[in-house]
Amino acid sequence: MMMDAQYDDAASAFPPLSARASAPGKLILCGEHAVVYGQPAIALPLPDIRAHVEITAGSPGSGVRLNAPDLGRAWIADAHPDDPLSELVRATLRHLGVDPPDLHITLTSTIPIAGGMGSGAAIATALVRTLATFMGHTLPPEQVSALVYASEERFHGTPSGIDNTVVAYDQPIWFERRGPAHPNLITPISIAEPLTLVVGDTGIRSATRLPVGMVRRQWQANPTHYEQLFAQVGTLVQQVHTALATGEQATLGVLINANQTLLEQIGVSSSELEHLVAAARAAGAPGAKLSGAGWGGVMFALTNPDNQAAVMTALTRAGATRVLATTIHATQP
């Protein structure tokens, strides 16, 4: 993956008394589910919707203590070694070549949990970055991404690689999943004009494996039909890529709506998602669709500065438990 950046490789024998870092959430703009079957997907980081980690030096002998107030949890890493974040702390410190010091780690986030917005990858990325900073290191994105992916792989099976990549690099990406003998194709993409997005949360949580498993069973029962649907999604992703690069936001809205229709045909939408999508469109959004695995979680609407407030109000009135807004800035790969 080719991305331009400059990184310092300095280390210090005397770590600071505290360190902070953050990482963005993510949205799959288009291509979810079809991406599992060889089609491309486009994912975006959400610069205004982030996870934050702060680390301070702990008292001698206190060990590594983690506090996640958003989850109502606090624990000692050694007492819960199988916890994914406890394990990620150990893996990161091993990667840095240091013994576990006494630390107090606080993790907070504005990203809806289990909503398809990469909450886990964002917390993990912020945690790895903050640990590295505290120990006097700066890890480049490819190392951060690899540590986060390995953590997700250990605890969640075979992740697609989208979340850890878009979050760690903090750049919009084109993603194609390849076979086990070939690395995934991951490349940055151009966005000619800023994108103003509004995210609506249904408040319904559905484990990703459930809709993914349903799609696989349906594909196995009727491969021709589902491969046609996946191919149509892939064509839309290609067209979205062009619309982003040329700044054709009216066209982009049409394509986003078409992707939602295909997701409904694939069977991963829900009445709650469709209610929010319809409310956003009625309020003036040129495009709206679910994002992520579906059967709950979040949807997003493409808006502009003139109708953003109206769309946010409409989603709240339609029952969204949370409404967030963010702007994706113009980029060049």
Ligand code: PMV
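What does the same protein look like in the form predicted together with the named molecule, given that the last one was the form predicted alone?
Partners and other molecules omitted; one chain follows.
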């Protein structure tokens, strides 16, 4: 997590002239949807694709002003109290135990919105971090994550918590949602060999709550069938965990493809996603699947330095509106 604050006189001035923080986008490598029902999932932060927030002191009496040029929006928090980001500012300041000061908050992001790359969680995380820094506090990742989760829960229904967790911790994680009385299981994972990924965007925006709501209704109507699908996803996620730790990239590809098949059976894929997945595989990617809630948004392909360029070209030719290459470095938790 990148943070900094600038003071006009480091010895005495508080609050600072400005504070900045950023937070990464994310990809769910495997396990989306089943994770809502208690199965494990693995998520990766994307260090090169980020949301940024800058806060400067506002003129006296100006209140909290927010400006999001990428969204084409500027508003005063008190004039739009029900806006999710207005609420998050209030909740964070309450958590920090300070009265709302006069602030000018600028939010920018290179993460596609409603595309399965955690844009909302990244903006919210960067906002909470910057507010804390501006007020002279340092919040641990679990507190940042909890504030962002409360905001997502209010506006997105029943999020598992994986998005806010991977973005706030900013490291590859194994995540299991536990019941309300128990903390979620969050474990950094080991990645033996770097992962060379290519992300393809269908350009179709789909709110997370829509496929999540459909899956819930299907699960309620046919619990045995859906529990079986979720359990199969959980088994795959365990196998992916082992393949990451041992660097078995070919096995990883097979498992990623199997997860895509299960997501199709769960009902959250789409013809556009499957078209991009097929194009990536035909260009040599050993594995490709949708990532996130589905019906639109992004897919990703596992590649290697030899076929990465060919996969990127294939995705562009197949109609991806945006194609990104990113590398997840090897980690030892």
